[in-house]
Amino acid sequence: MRFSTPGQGLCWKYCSLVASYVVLALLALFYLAPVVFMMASSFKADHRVLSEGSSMLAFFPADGSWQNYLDVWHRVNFDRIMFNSVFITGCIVTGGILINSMAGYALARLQWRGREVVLVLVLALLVIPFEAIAVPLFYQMIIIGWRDSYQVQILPFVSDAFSIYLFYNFFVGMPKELEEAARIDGAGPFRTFFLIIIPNAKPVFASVAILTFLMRWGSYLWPLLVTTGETYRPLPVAMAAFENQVKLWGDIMAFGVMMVAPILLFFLLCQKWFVKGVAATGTGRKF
């Protein structure tokens, strides 16, 4: 019987790392080419565009200009669409963390009559496509006579199966000894968890935040439907109808330039939160 020698192991260690970064690094490639590509295209002519899309140069805006840049701004109100994304992921994913937060707490840690069908029908809505109530819920919306504001892209999402899921997860996990403490020494409800559960639970308000943040901001279906000119509109729906409208395919790219750059600087700057978010959600493990 053979033995292999550490020489050997060592030798193996290092290929399968080598190679590990090898396939990381093409997969990476593989996403990063059609956002490498919109980048170079919002940059040339239209008819460079399409020219050069079957070849290299497609990754490559020589002779690039900001002309496109500057004939969405022409063209449509890019500033008012910009700031309805922003207002309403921002509304959502602020008042999202307070509100599932509190119920995710209020499942795992207070006992009251009906937590556990609650915390069963939170479950169930899990496996509810929201396909499956958007035509309800738009009927719903049209009585109210909300159709065309921004409190019919805010309010049916603030609160989330999922979100609540992930608080509750994460507080299960929790050591109950600090809460324990608060209690005796008087604290309640509301003022332990401000005080005592929040500043203990920053992985899974990071990753809730992140993950309601990457989800809202790229929301299509939801928004067409309720939504019937600029005033309301957030990007992606405004994207759809310029595209429509214009059909230039270097204001197109650099459409879609200014509606991802603000989700991929979020997330680089997020980056790190993320990784530990996801990492501790359900382990209950601090940072």
The other form holds:
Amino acid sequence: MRFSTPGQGLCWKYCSLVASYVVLALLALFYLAPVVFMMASSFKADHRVLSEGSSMLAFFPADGSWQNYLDVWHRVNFDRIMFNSVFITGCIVTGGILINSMAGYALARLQWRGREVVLVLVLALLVIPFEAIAVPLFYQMIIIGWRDSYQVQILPFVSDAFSIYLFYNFFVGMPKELEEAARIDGAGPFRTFFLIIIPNAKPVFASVAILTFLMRWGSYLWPLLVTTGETYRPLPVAMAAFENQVKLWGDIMAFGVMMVAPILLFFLLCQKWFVKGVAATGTGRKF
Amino acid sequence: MAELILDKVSKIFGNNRVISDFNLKVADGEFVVLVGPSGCGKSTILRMIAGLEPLSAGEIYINGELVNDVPPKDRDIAMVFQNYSLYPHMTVFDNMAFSLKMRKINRPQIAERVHRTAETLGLTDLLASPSRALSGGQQQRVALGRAIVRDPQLFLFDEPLSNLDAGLRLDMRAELIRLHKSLAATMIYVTHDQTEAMSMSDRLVVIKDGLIMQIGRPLEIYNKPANLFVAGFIGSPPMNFISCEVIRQGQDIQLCRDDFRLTLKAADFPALGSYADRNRQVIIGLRPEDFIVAGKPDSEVDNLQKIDVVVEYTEPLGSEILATCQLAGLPMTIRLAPDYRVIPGQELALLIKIDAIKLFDPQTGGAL
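Can I have the other form now, the form predicted together with the partner chain, not the form predicted on its own?
Up next: the whole complex, starting with the chain shown before.
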């Protein structure tokens, strides 16, 4: 049997550390490149975006001009579109964490007839892609007469099987004695939920809020189906329409940055909660 | 303070009957300990008293009022859980005040009651601390405080000391005894630790598989166990058991196993006569302190019988030595004085206190 000397062991440790950093740096570059390209291009005139696209210059904002941003601002009703996105996403996130957390809690903790069946149904819903139900849902919305409205973009997404599952998973793992102590102390189910459970479930609430926000902020297919004009249109659909109209890459990139900036800012602010939440819910699912 | 009555209480989980016809009457101000091995159903009984678990059959009365369908909050009870179950996001003050707030007691009164309780338990300096930042012992004190502050009729303790280290457990045990004396409250305490049970209770309820094995005062149970289970469960180290043949020899009865012989006067143990006549076996129960080393001053007492054993190993505990010996092919634990010199392999002449021996029927397990 051969044994390595302490020196060899140390060398191996450093080499593997350097190799890991190199791999991670390359991965980071791979993911960052499109974002940097978009940001750099948003400050360039249209012809330079295309001419520099195949060189390293593509990643450097040579002009440093805000003209593209001003163009976007003048060409589209950006504040309305931004409001639509914020309002729709905000309603879905707020309503979602309230409704789904209560559903998750009821499934995890309360005893009622048919609980197991509902739980299985919720789990079954996880595997059905939205695209599969988009057309019948669209048809249903037309019948109700909700096309071109906020509610058509909000209500179908407030209740979400994956969010319920995340909450269920978290609540199942919470010590039962906490609720029992609250019951003996005189708190009913609602007070127990709002005064005891929610304050101790912040990570999962943050996690569900962030995941829902990310999913809904970039939502494209459904808003495209149910909106016809700018009035109720959210950012992704507005950007696609803008691209068809202007065909100017600098402007399109500026629009992209304006759309992505809030989400990046939101993520940076909530990064701690996001990591905690993913760890707490024991899931690494990506959207 | 309250009187508690459990009348033919049963609990069935699916097809599993965990509690069967459980009857218990706890007097006002009494400290009753439910003791038994893990899974015997003692915590389930406590949870049914608390109203956290519905009954499958039977009735529970608190102060004469049937409480089967009364929700936990209206039973006027307080419960201390094994894992303390403090609200982690609240301060010590808020934890203690929570139940009072739920009862809509006014703020000055809440503050007064919380401070008074905190003072009793030495928690005043911790009132502003977040409960999750406390040590195990401090958390247990807060859990106690949370129970006391409500001034309930009935205190329920579900193995509250089992998460504490040995030293803290002793302190808290003393604290609970003191508390019971000062509050004169009715307390039901669940534990699997028989030392805890013996030292704290006014009365012990020994439970096995959801059935009451024996109810009585701690020393009564220790000295007169009703059956093999109680005899083996209560006492540390546990009682030694020897299964023996019963042979009648004139006026005497001889209990034999291999080369072990114990001669008893038939008149002193009348129950053994029928065993000898029907050629049935009995089980002898001997506590570790029922042996005396021959030649020691204690050995002058009457009614002793000599046996020889070989010491296998010893456990010096400071206050005493526990020696495990071989007797008739069985391991026996005996209690020796701390200054007694004994080494493994040594032959020891022991005297058995005949008056202390317990006899059990091997089939029913009942005491004779």
